[in-house]
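Listed next as structure tokens is one chain, alone, in the form predicted alone.
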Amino acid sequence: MKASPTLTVQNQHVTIRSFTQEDISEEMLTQILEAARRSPTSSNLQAYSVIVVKNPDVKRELAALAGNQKHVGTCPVFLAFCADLHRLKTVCELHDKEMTNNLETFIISTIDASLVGMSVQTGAESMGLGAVMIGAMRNHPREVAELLGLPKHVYVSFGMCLGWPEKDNIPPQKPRLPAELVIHEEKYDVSNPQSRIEAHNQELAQHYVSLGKNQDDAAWSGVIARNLSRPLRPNLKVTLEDMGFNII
């Protein structure tokens, strides 16, 4: 079978949080974003926007809003991937129509932004850049929107730090769940996954130990259980609805 450069890039993916101060050229950034604009989009709505942030002061403020993640402030380029219904509302008004604004349009716009973001990351990594996605842009969505000048009906689904990796700080790949747990043939396999989860816990624990981190045997499931046993961003729905999204 012929080797695929794209699959090679995807199989080599690691999260990069340490960047050199070397700039990303405008030509390279434009090439990456132009290719990403060809990503799939529901019904050709293209319900997303991307904000390119290079201003150091703005990046520092975004870093603070993201829980003081320093790489948000130090990366050469920060990208904010927005679910965007504002433009579609304008389109409907051009034809004297009222835009449908419900759970489906919220999901469509969020997925559109996500697909473009994944395309940007794959394209960037294919050119030697490193990246890390920042879900913490949803910690304070209103403040992030104000900082980036977003109109109503737009929110930042997630961000991305982009830059040239520091060669001495490239982490080893983190183990993923076994394929048998996430890839199903014909029908969802509902058999007890406990043994495979426990095997993954041990594999991940060994990975952390190799990095000098002490982890118990529940390296994956224990963390997930703790995180999901408390409300995650409990005010997010109310805030996004106030920002113009009807999540009903």
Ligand SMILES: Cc1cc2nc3c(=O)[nH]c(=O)nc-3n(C[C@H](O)[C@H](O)[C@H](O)COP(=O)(O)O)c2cc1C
The other form holds:
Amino acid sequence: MKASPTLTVQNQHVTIRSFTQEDISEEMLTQILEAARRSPTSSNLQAYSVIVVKNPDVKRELAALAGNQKHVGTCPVFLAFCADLHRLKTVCELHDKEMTNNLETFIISTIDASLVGMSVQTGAESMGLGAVMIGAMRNHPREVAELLGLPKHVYVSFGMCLGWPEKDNIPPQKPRLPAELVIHEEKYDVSNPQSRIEAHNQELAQHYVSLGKNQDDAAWSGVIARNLSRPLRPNLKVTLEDMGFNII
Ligand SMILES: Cc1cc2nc3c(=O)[nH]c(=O)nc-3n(C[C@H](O)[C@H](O)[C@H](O)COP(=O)(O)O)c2cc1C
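Having displayed the form predicted alone, please output the structure of the form predicted together with this ligand.
The complete assembly is shown below, putting the previous chain first.
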């Protein structure tokens, strides 16, 4: 069966981190954002906001806060995808109600922001643009919030650099885990996935070698084991609670 244009775009996805200096037209950006605003949203809450950043000074500061990720400073447009309970609190107040704010509203708002972000990425790629999502916005959530003027009950879940890909700098697609490991028929398959993981390590190692990067044999599982054997962003929960999210 022939793939639809959307599936073709999804199948061609690759993260882009090198951009030309060409701007993205207002018209194109608006089209992409308008399409993304059609994303599904939990209980129609629309618990997200997107901050469009073009100011070079702000992008430079965001790049520093993201661990000096160069592309954050050099992309023509940076988008901050925020989980947003601020507007909903106002809405509740309009009706003399107090907003519930717990783990579920934290997850709802984070998922809403993520869905819009993914729609932006696919929409942008369908127009020939390149993008990289920036989870490192959660390295210093409070500083990012201050820089972007976020009110209480809003945090940047992740950002996104958008721009025109540098033609000579488009990497090959990164291999994915085999489908059998991530797609389960009817019930979760708990059988030992070790041999498939080892095969994926080999495939990913070859990918890195093709890019001139040295890799040990455990290109996927070794890196992940190292990264996950210590708590990730251990202060995040306390900081987000201080920013107005009751993660209880
Ligand atoms: C939520 C999220 C956050 C990410 N954060 C970063 C980031 O801070 N910096 C970066 O260079 N890439 C980031 N990425 C991109 C991933 O590294 C990339 O998607 C992954 O390595 C797979 O590569 P591919 O997208 O080219 O297939 C992020 C991706 C996601 C989904």
